[in-house]
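Only one chain is given next, in structure tokens, and it is the form predicted alone.
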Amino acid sequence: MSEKNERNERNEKNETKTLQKSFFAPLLGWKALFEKPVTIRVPKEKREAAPRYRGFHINDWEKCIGCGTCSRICPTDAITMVEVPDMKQEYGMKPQRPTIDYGRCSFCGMCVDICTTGSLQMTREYIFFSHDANDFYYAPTERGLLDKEPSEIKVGWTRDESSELLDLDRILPDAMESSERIDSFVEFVKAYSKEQAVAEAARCVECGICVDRCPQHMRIPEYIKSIWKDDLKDALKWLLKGDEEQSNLGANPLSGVCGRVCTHRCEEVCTISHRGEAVAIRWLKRYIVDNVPIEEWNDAVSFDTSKTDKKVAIVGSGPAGLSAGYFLASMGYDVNVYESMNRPGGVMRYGIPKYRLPDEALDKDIAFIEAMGVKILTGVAVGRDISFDELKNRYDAIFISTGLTLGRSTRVPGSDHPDVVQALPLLREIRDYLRGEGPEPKIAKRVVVIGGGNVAMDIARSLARLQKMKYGEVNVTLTCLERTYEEMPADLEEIEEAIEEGITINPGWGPKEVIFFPDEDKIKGLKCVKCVEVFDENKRFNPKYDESQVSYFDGDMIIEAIGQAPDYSYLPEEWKAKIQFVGPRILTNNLRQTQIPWLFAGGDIVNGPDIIHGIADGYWAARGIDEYLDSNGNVEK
């Protein structure tokens, strides 16, 4: 029989069966007439629900972070996020919890499927009586609608692989292998492709918890959504202008920098990270800046300002200084930035290695800030080339953001030797050497680095590259007080990449003395003792050692990278005496105003080393200066 005839015969048989079924269907229902019905006497009797039954909800308030993802996905608008009175506001959590209206709930289970922390679940409970309709609108807790002990509640519908609604795996940007990157200072992490960026942007649930954690409160969900919509000019607008209805809060004029070297605190609280990997917010920011040509920035971002006759001086062109200049210029002020180095950028230019932050990326951000009208005077040191008092007489307000430019020493015996050097000055020498603006720094064959922070990692990895380029091998040892990688203040990715590049890391050792070859003024290495405790019970830095455990680390050169200190030598004693300090840091109000009304401060000298915090300081200082000058028509000096 042919295939066609076989198919026709099968169709005829099916049609016959369908006719027979249709004819007898009314009669088939009569057979149930005499069967005993199943009766459930509610609420006295209860039939056990199936294991995957979708009943009333429970919510673990300890796990719940109030992200509201359940509310946004609910197809019937049955879930509302409600503020909880007296709930403590913490980073990574909103003081809200979901409330469910069972008059609307369709029990689809999508809220459980998408819950970012797994706190929201459905039970097998399905019977509840009340004459009050308000009782069917409640905020589920671990005790559920029936107020039972959690141990008595049987869980029903649970999420599985087929119902998972979140993409938990981060898309990593392409990067050079360690064996390849160690031979040069080329930026080894590549930018996202369009496909990678859109896919990563799609992982965002738009909860906004990251916005609260960001010191500058950048509008992260908005610019990520613009990436997903493939509208990079709109995304750039969110980066550079922030929320226009809130005085540009969230704007970041150094987004190209932050897209590479930001401490990305926002990612620490990403709701997706509770069950998977955080959205790559930092890399997505870089994708925007790298893919919108600088000549198109003015089309995407413009400020409607009227020029004022007031002038502001900024001392220091680091993150805080450049940020303050940007925002002040957007308000119409005449801004001059004084920078003692030959190039602007501060720590971004001279303290961060080229393989992490190339000059081209920094220059792109600075070019736009200058295009706003900010004038940067390089090679002009306040206190040397121009006095602070002269600035006071020339300008209506001053913002100081001079950073932490002095290194700290261990002061152990032998640390005054010329081959025991500070990390920051050496990083500056390396940057100048690589851009052809300075001589080759000393490159020892064996190097010991003291410190466990990012600066220690930066100098260790920079010297490893120089060693590989000059000697063909890496011989860098890093030691620090912190006893584990987790305790070390350096980013974990920095630690992992350093190890990949051949650097030996020995945590848990404190420097005791520099060791020299007998009868020679030549360093042999570093003697260390075991550190058993870094902080005391009050979490104050108070290291304790086991002197019986000793270790020696060989090296011809020792680098100290144990912290930095500010240099206030440019401030006359008259004004310094009027400023209030907390340790080495300057105390300001929330608008970064010091005790001297016309003097504002920000950046590392106020809040410690952190680029994004410095940018936030610049924003609030600009707001503060604007408020001060506006309220003092005839500015008091």
Given for the second form:
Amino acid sequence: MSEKNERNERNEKNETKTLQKSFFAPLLGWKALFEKPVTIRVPKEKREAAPRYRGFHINDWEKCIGCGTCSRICPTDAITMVEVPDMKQEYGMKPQRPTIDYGRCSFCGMCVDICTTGSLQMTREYIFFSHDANDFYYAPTERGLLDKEPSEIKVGWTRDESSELLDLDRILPDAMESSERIDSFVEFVKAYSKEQAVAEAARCVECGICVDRCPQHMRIPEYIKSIWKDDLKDALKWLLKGDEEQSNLGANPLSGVCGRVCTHRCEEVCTISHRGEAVAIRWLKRYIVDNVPIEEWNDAVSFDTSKTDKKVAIVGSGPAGLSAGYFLASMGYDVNVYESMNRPGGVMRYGIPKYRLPDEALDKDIAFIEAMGVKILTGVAVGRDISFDELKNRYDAIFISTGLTLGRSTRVPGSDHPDVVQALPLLREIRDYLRGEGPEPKIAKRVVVIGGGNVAMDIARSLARLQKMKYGEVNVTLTCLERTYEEMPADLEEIEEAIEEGITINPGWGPKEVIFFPDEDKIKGLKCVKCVEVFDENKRFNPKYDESQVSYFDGDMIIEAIGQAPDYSYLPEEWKAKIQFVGPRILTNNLRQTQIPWLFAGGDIVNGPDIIHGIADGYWAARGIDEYLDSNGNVEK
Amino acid sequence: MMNSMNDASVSQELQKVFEELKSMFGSCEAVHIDARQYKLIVPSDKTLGMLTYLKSIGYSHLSIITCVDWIDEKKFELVYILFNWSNGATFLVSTFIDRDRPVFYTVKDMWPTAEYYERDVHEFFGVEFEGNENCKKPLMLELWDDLPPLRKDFDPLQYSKEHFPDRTYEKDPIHEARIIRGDIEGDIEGGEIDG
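Got the form predicted alone; any chance of the form predicted together with the partner chain too?
To see the whole picture, the full complex is given below, headed by that same chain.
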């Protein structure tokens, strides 16, 4: 065969093959007619979505706190917070839940990524039909859009490290180590730097749950936002003027003080604390006050006041008294504050130790209050230097905020010895001594403190410092009825710091008697018995002891810090009889008005010991006094 | 093939590439991502040269071109992701261009698919690619009338509110949710649920 023939033959063969293939090809396709379809027959058949699918939302209503962060981050305005009727109202949550409009939602998942509690999630569900547009607007619950058993719902998109939108870790201000801070009374927590403050401010999600919790309802999200924008004058305005549209609600003339020693209930409810550490609201407040020079305060904060000819007297220059004075002055009243001590400030000056609240910080706040026109008359004790009736004659209204100035004694055998002393007078002496205005108080080498509250911590830590400065070592034992650190009324932070500073804490012991050296008028220590229960089933203070368990704590000096009581000796019986008391506290209405129309009261004698509560009392009393004097036109003197 | 090479030998190979890159393009910053992934940050005048070279030595698959808006630095970062099928290694070639004059050169003559990636980057960031005549043709966002939507200064919430006004619904979703949760009794009106 020639080459040519060969080639031809091959070509023919190939052609036959191709022909066969193309001729039968359709038949091969027909075969598929009798097989199952490979397509998915929606909606009869469902295709499982991917594990990270961003489908319909579910929201655990028990976990959700109604903070509204999902609604604020939503880039399409699809989420609206709607109030839930009859929902229980409690601190740390708002009675509202998110509703989602699937006509707007772009299923980006940012609401899930930022959800502060983790209650809002996305499922792998994605099929839903309706002819009614209303059906695409709903409030996600545990049962989802499709109203399924929660156990049958598969969760889809879940936040992970890279999609986390919250900054969960607090920026800690620089602070001295315990070994360093125990050597002096220097304020050991340093102020935030600008970088630290701005970064900490950026962690806030502006939900405002803290505002509800703060007794004075300070404008926390607003001033934090101003820090973030680095506009400290605006931040200061929020601190000192609050909400101008709501009669300055939320203003706090003692922001420098509260920025250091506030009980910061706001931080306890901070929405970030559900998954991380609360925003350091207190330290941020301090940052504002510390970083606007006092000369600039007038620029930032001014009130439009028209002077009235009414005069108000305030008894006591603690937080409530100064706050009332500030707000009354801002309304144009002539305010005189009477203070029996040599310096203004009350508990802020004489109770709280210098290492937590230095005089300069308090002085800055008070300087501005005085600049508002409040006159503080120090060293003038009402009842001693001027009678209460004299005040009544001279002024149109009186606000009393005299605080808790008397200590309580355990009254155990031996507690009448001069070396068994009360915490409050000793704290006063220590502060006077440290500012060079008094003699050195007695500093024992071994001290036993009785009490589990913040005052007990203050005196224990103050004495520890004095011991260290004088003898080079700390020997302070603290004992209290409460059986655990959690049960103790002191802040956990205080307890931790006290332990770091070398103070021994023995919770769960009740004092029995003071032990003396034989034949000597010298204290050897304190005998205690085991406390098995502090509160009874009605939650009343009613400690029970196991007398068989005994403990001895060595000390040359014993400090009692078991609570304080008010001193009403300045009030004449005539007026005292007309005031209604609840236990040791005075009962007032919402505007802090007592049963005597011209007499208002606030602070510890009305609401118990808490600075920010006292400030709120001062605010409401100022409004009450204003209302009272306004309505009375010409007040009979 | 790619799985047969272990990380160590890939890493050895990559070291060689780095050295060659250094001698050809001067210093270039290499950021380690993982054993088979490196980011190379190069000045924009050397980017095309480096892409050409990497393509010639096997990093020939252009996975995507993308962009990052560094608004505070006033820069756009262009990122070319190149993959090598023979060793499974990836280079992210990154370069920074002026955000106020966002123009770069096309690579569609090296990779025809780049035409679409460049259109995508143009549409979402506003970067122009000289030489790509289709660059400004809409790809997904037809009739777009606002800032490119992945620029940091684009406000999606405002856009959403302006273009899609709120509608009112004739129902109380919270009331419905409380019935669904069993908090209160009642009937839910409205469409059948689930398909």
